[in-house]
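This document starts with one chain, in the form predicted on its own, laid out as structure tokens.
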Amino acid sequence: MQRVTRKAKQNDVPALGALDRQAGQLSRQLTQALRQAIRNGSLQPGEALPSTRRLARALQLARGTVTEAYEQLVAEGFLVSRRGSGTWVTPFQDVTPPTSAPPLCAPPLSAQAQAFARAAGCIVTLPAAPFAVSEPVGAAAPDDVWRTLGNRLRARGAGAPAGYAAPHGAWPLRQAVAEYVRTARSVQCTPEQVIITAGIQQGLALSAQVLLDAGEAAWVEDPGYPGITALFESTCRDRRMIRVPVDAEGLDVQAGEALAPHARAAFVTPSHQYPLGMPMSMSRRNALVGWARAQQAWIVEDDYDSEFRYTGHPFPALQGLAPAQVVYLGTFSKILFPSLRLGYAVVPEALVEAFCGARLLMDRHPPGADQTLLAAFMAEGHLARHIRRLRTLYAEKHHDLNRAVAEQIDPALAWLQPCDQGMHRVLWLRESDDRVVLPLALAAGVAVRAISPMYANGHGRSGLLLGLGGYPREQVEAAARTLNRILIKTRNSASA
């Protein structure tokens, strides 16, 4: 005898819709509603139903009416019932009725939905393997300090903050951020100008929505961060994105003036250009600020990887040159852990209310518990010590990656662009197409990103981003050997 298996009992009252009490025949209506719920999958095979008494009470029906409906569906084979065990949907059967009607199809996607779908393909989380970009170094994760501090804070108060909070974030964290960016990045601001965000991406989205009206133009680096280009190709499709080329000194301001002199904003990564890695020269910074002042335009500074420079001191933030016109964005995702999802925007005083309003409409306010914990982590000096330790560890990873590429990858196939900062390196490919290399590398367990799709036409110079990551030297070397084999296999794809 075949053993009948059932799902764990839930006995939830199913959502059946309203019964027409004026029409009468409530037992027949209930039978039809339950039958339809089984057919459309609202009630799954093996799922337990509530008792007749409970369902009758929930639907305000006589118990006999529910019993009659259950008995009818048992007779039809839709339900199984045993005395003392309850009633459940019959397992192991296809209850979908035959139909001559054409299959139902989803409505066509809007242009907006299609744009969002393309954005989903642009920003993909890499597997945890060399050379995943921005993969934190495990040995430097602040687990013990973070856990101890969190336990201490929770023991002193409520387990979780109650009620709604301010859209710009918790005041202690805003104070801590203002002090941190002042001392570490030469940013000029007060705590009132700090807006806590869910990372850089939300800061970019807020900036694009607040600073630009429909039809207005913004400069975006070419090549550039997919998170900002996808934003203009989806949510902000009614704004004009002007791709401005990048050279060895960063954004080419003269090229931007030739392409769109009256643009309303410029989105830049001046400390460590993404993806190419160079800092913006002082002459280019001055030129950019001069253009913004002359045009009464805004600058959005994504201070990407500014903490990690391995020779000399980090470059000061661009914001210090023009505090009234620069929106400064930072994040704790890379220096602590990505799952924290906390960052910040330092905005000119004139923009504070606008950013708060946009934040209210986006997600009301950031989560409260981790803000309090992060504020204490910073105020007690743990963040400064943590960054110093990270800088030492990533300097070692930087050296390990240099050596692995030099020893394992044929220089006739690829070469590593010199760089003394950041959490990733650029490997330029001589004869291979990075779009061909990418899926082969991922299939072989090597996590890389292709650079050519980050150019305006999607077919720029062929190269790969190699993240420093938190992996042992032997694993990095093995990944480099695997990548070399793939480059040998694809060496003629670029010219094919």
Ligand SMILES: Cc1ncc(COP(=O)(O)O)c(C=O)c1O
Second form
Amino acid sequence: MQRVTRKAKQNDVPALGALDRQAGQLSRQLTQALRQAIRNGSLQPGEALPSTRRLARALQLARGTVTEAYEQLVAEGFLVSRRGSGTWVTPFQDVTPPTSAPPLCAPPLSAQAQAFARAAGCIVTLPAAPFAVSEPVGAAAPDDVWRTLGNRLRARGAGAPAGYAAPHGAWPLRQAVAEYVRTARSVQCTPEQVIITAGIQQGLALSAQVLLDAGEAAWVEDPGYPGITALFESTCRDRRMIRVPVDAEGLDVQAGEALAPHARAAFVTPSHQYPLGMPMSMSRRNALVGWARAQQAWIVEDDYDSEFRYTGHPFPALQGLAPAQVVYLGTFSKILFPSLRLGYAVVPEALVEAFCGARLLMDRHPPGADQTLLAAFMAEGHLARHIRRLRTLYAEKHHDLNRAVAEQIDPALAWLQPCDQGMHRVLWLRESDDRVVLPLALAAGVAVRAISPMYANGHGRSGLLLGLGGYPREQVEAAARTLNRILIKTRNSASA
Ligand SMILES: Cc1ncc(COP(=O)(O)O)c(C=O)c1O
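Moving from the form predicted on its own, what structure would you give for the form predicted together with this ligand?
In what comes next, the whole complex appears, and the chain from above leads the way.
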């Protein structure tokens, strides 16, 4: 380090290069030129600068422009100035250029950064085309009430930005959610147990963070939702993810007990297993709760789209069987729209403070305005009406999809798994590898997800997730036809 304490005797006008007068912002340009001169050593630590008057005259600038530049550099610590004695470059600056300058590239990425970078591609947003899960447009959008209510609240000031709020979320929304999940989902809770989240994804992240200590294991379904598996592979790498196979009845509890009997938590989708689509049987629910009780473990219930059952009523939540052990996660992404980014966690009383602390440290609290709007939407009965309307709409879409697949896709190539709920269906492929089909389908304007990568080893059974899009019947039929052509082309790729 070169420490220069000398104070220069003379204060000549430094050579600063030309200023671009057409570009304006002369004070900024001068500041930058002086800063550069100090950095590259043409102005040395301790060297006196000309007076503002003199420099202004030499550069043909207004004196105020020079004063402004000097003041900025004093504030940044490059210059010091004392009334009556002038302005000079701050002494004791390290002006030595790094001898072995590293190449112009970023430092190496931490293992954590690399894990996050891998997670960035785990859930790709599909283009708006069949068979993407419905975008809430047209008939699937909340009707004009949403906008009217928003305008009304904004006019009253109730939806306007305010100060910081509680990490739990807005009380009227917590009350509305408690009422909704109690009646619609048989969840046992009080409003105090409801924590408003930015969707289930955040609920999963909070649960993994709060429930598990380093080194502890959690059961995760196999196959399972990439949003939970990627979470363990990135943020929770110091926790162990035990992939537990799923069969026709849901998570195989006995297999879980054999693999990791003392796991601290189980993450499950009991109402509508993701991606396979079946509900968890009653005997499995009882077995899971029995295991959790015996092991003092938590169950995290991801209830992402159970509102949509097309025959009979939605299956009741698992939470009702063991309210003291289940963290119940719900979302408004499917019943309203995903960009709202609002959901909820209903947590046992013992966990409320911990979830609030984790939420506070993550992003403080949910955005205020939309919570107020949603609470009013629910309290005035619009949500219940909207869900009833969507149920009819998606029942028709289910029917359209069944018909399109039956008429357009050769049963020797693929078959649609029967299912009476949710917003997606599984199309099992008999002879094609879903990972080969996927890019071809996307390139042909058909939006699907591959199922085999959702298995633990990344090479499970070959199939496609077909979302119930809000698209016209003809479009769905055309997409099914295109898919059939691709399946013919990729025939035998399954064994390749
Ligand atoms: C199984 C499952 N869990 C969680 C989510 C995330 O939902 P959210 O939009 O509330 O974060 C989804 C979204 O599709 C999902 O399919």
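Each form is matched to the other, and the largest set of C-alpha atoms that superpose within 1.5 Å is called the rigid core. Computed from a prediction, not measured in an experiment: that's the story for all the values here. Residue numbers count along the first chain shown, from 1.
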Does the C-alpha of residue 474 move 2 Å or more between the two forms once the rigid core is lined up?
no
Please state whether residue 30 has a C-alpha shift of 2 Å or more between the two forms, with the rigid core used for the fit.
yes
If I superpose the two forms on their rigid core, does the C-alpha of residue 417 end up displaced by 2 Å or more between the two forms?
no
Core overlaid, residue 63 C-alpha shift between the two forms, how many Å?
3.8
Superposing on the core, what C-alpha displacement does residue 76 show between the two forms, in angstrom?
26.9
